[in-house]
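Single chain ahead, by itself, as C-alpha cells, in the form predicted on its own.
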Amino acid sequence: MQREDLIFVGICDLAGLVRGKAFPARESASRMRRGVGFTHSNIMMSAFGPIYATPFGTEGDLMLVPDESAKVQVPFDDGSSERFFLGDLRTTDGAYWECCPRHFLRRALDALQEAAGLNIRAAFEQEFVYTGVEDRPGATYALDLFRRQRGFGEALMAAIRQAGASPDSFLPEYGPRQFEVTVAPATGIRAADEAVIVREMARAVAFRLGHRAIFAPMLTPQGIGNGTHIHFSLTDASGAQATHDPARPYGLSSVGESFAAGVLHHMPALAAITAPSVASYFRLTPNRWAPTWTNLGEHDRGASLRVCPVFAPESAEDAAAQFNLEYRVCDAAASPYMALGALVFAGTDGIRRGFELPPRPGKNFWEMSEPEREAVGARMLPRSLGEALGLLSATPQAKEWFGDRFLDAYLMFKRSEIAALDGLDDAAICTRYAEVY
C-alpha cells in the first residue's frame, strides 16, 4: 500500500484545541504562502464538536497559513511521526484575520511594545492525568507513581526536546494519576506555541502507548484540578529582565509593579479567557490550593499572582534572571494564546495607567475576613463561566483588546458552551471535558 506524505497545520482555537488540514508535503513551498482553506465560521466549532452559534454564518474564506518557527517533527520507534505546524489565520490577501488567537497574543505583544519596549518571557506549567497506570493510595509525589510510568515522562521530554523546546520538569503531581511537566521559558509568542507544543507531545506519548494524558480542568466535581500556571517575566530590547527591583515591595520593578497591578485589576474578567470551561469553576473553589481571591502572594500557592522564589542565586543578575510572577488562574481548556493575550493587555493596562500595587497588609491574606481582604483590595473570582463573561463584557478595555467583532464572536462562543450543557448535573459535565481535553 502506498501512502502520500502528509503534514498538518492547525490553531489552537478558542477551544484550546489544535483544529486545521494536512497537505502533500511535496507542496510544502506553496503552502508557506497561502496555507489551506479555512472558514469564518470554524473558529466557533466548540469543545465538544458542533457549531452551536455562530456570527459569519457559511460565507467567506481565510487562510490557515504554516508558521515556519512553529514546526514540529518528532518521529517515534514505531515508525510513525508528529509532524505538523502551528499557523495563522488570514484572510485571502494575506492579512492577520481579527479573531485569530495567535494573533490575538501577537497584538498584545505589540501594545506591550508599544506602552513600554518591553517583551514577555514566559513558560507554562501544566498539569494532567494519565490513564496508564494505576490509582494507588499515598502516590503523591511519591518515587512509587514515577516508576510506575513506566517510560512515559522519560519519552514524553524527549519528545518535548526534539519539538523544539527545552523540557525543564516532570513529576508526580497531588491528585490521583495525576503529573505535571515544566519547560524552559520562551519570548513572545514562542512561549505560548511551546504550550501547545507540550500538550501535544503529552496526547501523542499516550497514545503510543495506549493511554491518555487528560488536560480537563476537573475530572470528578470533587476531585484534584490540573492547572495549566503561567510564569512570566518582562524583558527590555536587550533581553534583560525589567521585572524586578530588590529594593521594592515584593522585588518588583516600578513597571513590574505596574503590570501586576494592571493583571490584578482585571482578573475577574480575564478568568473569562484563562478558566474558560464551565468545569474550571469547580476547580476554583477553596481549599484547593486553588486561586479565588485576585490577590498577590509572595511563595504562596494559593494567591492568584504568585511571587516566586529565587532559588541561592550566584548573583544579582542571576536573581533578576530568575524572579518571576506566576499566574495561577489558568487551565487548559484555554488557548494558550488567548490566555497569554489576555495577562498581557491587561498588564500593559496597568503600566499605561500607571497602576500601584496596594500596600502589604500586615496580617496573613488566609486570616484575614472577607470584609479585611476587599478592604486590602482583593475580590472575590468569579464562581462560574456565565459571571466571568459578563464581567468580561462589562470590561471597556476589553473591547480595544479585542476588537467589538472578536469580543462579540467569543461571548457567543462561550455562552453557547454554556447552554450544551444546560441540564447536566456537575459530574457529567466533568465527563463531557475530559472526554475532550
The other form holds:
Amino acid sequence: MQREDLIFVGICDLAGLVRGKAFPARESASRMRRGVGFTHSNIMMSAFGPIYATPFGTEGDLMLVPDESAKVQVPFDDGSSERFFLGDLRTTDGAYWECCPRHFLRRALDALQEAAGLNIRAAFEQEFVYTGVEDRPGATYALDLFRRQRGFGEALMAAIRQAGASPDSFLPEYGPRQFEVTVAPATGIRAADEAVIVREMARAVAFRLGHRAIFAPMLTPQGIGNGTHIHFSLTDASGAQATHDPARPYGLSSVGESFAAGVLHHMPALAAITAPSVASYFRLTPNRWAPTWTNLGEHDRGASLRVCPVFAPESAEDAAAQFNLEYRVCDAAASPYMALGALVFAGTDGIRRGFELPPRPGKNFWEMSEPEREAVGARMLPRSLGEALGLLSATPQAKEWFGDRFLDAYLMFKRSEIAALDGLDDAAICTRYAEVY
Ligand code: GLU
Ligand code: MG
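What I would like now is the form predicted in complex with glutamic acid, since the data block earlier showed the form predicted on its own; can you produce it?
Okay, now the whole complex, with that chain kicking things off.
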C-alpha cells in the first residue's frame, strides 16, 4: 500500500477544538498562501459536532491559511508523526476574517500596543486526566504515580520540545489520574499557539500509547477540576517586564495595576469566554482550589487573579523577570486565542480608563463575610454559562472587542450549546464534555 504525506492545517475554534483539513505535503508552497477552503458556518461547529445554529447559512467561502510560525512536525517511535500547522481564517482576498479566533487575539494585542505600547508574555498551565493509569488512593503528587507515568511524561516533554515550545514541568496533580504540564512563557500569539500545541501533544502521545488525555473542566460534577491557568506579564518594546514595581502594592507597576483592575472589572463577563462550557461552572465552586470571586490574591491559589511568588531571586532583574500574574478562571473548553484575547482586551480597557485597584484589604479574604468581600470590591463569579453569557452581552465593550457580527455569532453558538444539553443531569453533562475534550 502506498502512502502520501499529508499535512493538516487547523484552527483552535470557538469550541476550543482544533479543526481543519489536510493537504498533500508536496503542495506546501501554494497551500502556504491559499490554505484550504472553509466556510463561515464551520466556525459554528459545536463542541459536540453538529452546527445547532448559524447566522451564516450555507453560503460563503473562506481560506484556512497555515502560519509558518506555528508549524509542528514531531516524529514518534512507531514511525508515525504529527504534522500540522495552526493558521488563520481569511476571506478569499486574503484579509483576516472578522470571526477568526486567532485574529481576535491579534486584534487584542494591537489594542494593547496602541493603548500602552506593550505586549504580553504568557504561559498556559494545563491540567488534564490521563486514562492510561489506574486510579489509586494516595497517588496525589506521588513519586509512585509519577514512576508509573514517567514514560508518558517523558514522551510528552520530548514532543513539546520538538514542537518548538520549552517544557517546564510535568506532575501528578491532586485529582484521580490528574496530571499537569507547564511550559516556559512566550510572547503574543505564540503563547496561545503553544497552549494549543501542548494540548495536542498530550493527546498525540496518549493516543500513541492507546489512551486519552482528557482536558474537560470536570469529569464528574463533584470531582476535581482541570484548570487552564494563564500566567502573564506585560512587556515593553525592548521585551522588558512592565508589570512589576516592587515599591508599589502587590508589586504591581502603575500600568500593571490598571491592567489587573480591568481584568477584575470585566471578569464575570470574561468567564463566558474563558470558562465557556456548561461543565465549567461545576469547577468554579468552593473548595476546589478554583476561583469563585473576582479577587486579586497574593500567592493565593483560591483567588481568581493571583500575584505569583518570585523564587529566590538572584537580583532585582531576576525578580522582575520572574514576576507574573495568573488568571485562573479558565479551562480547556476555551480556545487559548479567545481566552488570552479576552484577557488582553479587558486589561487594556483598564489601562485606557486608568483603573486603580481598591486598597489592599486589611483582612484575609477567606475570613471575610460575603458583604465584607463585596465591600472590598469583589463580586461572585457567575454560577452558570447562561449567566456569564448574559453578562457578556450586557458589556458595552464586548461589542468593540468582538465586533457586532462576531459577538452575536459567539452568543448564538454558546446558547445553542446550552440548549443541546437540555434535560441532561450534571453527571451526564460532564460525560458529554469528557468525550469531547
Ligand atoms: N485544579 C484546580 C483548578 O481547577 C487548580 C489546582 C492548582 O492550583 O493547581 O483550577
Ligand atoms: Mg495545578
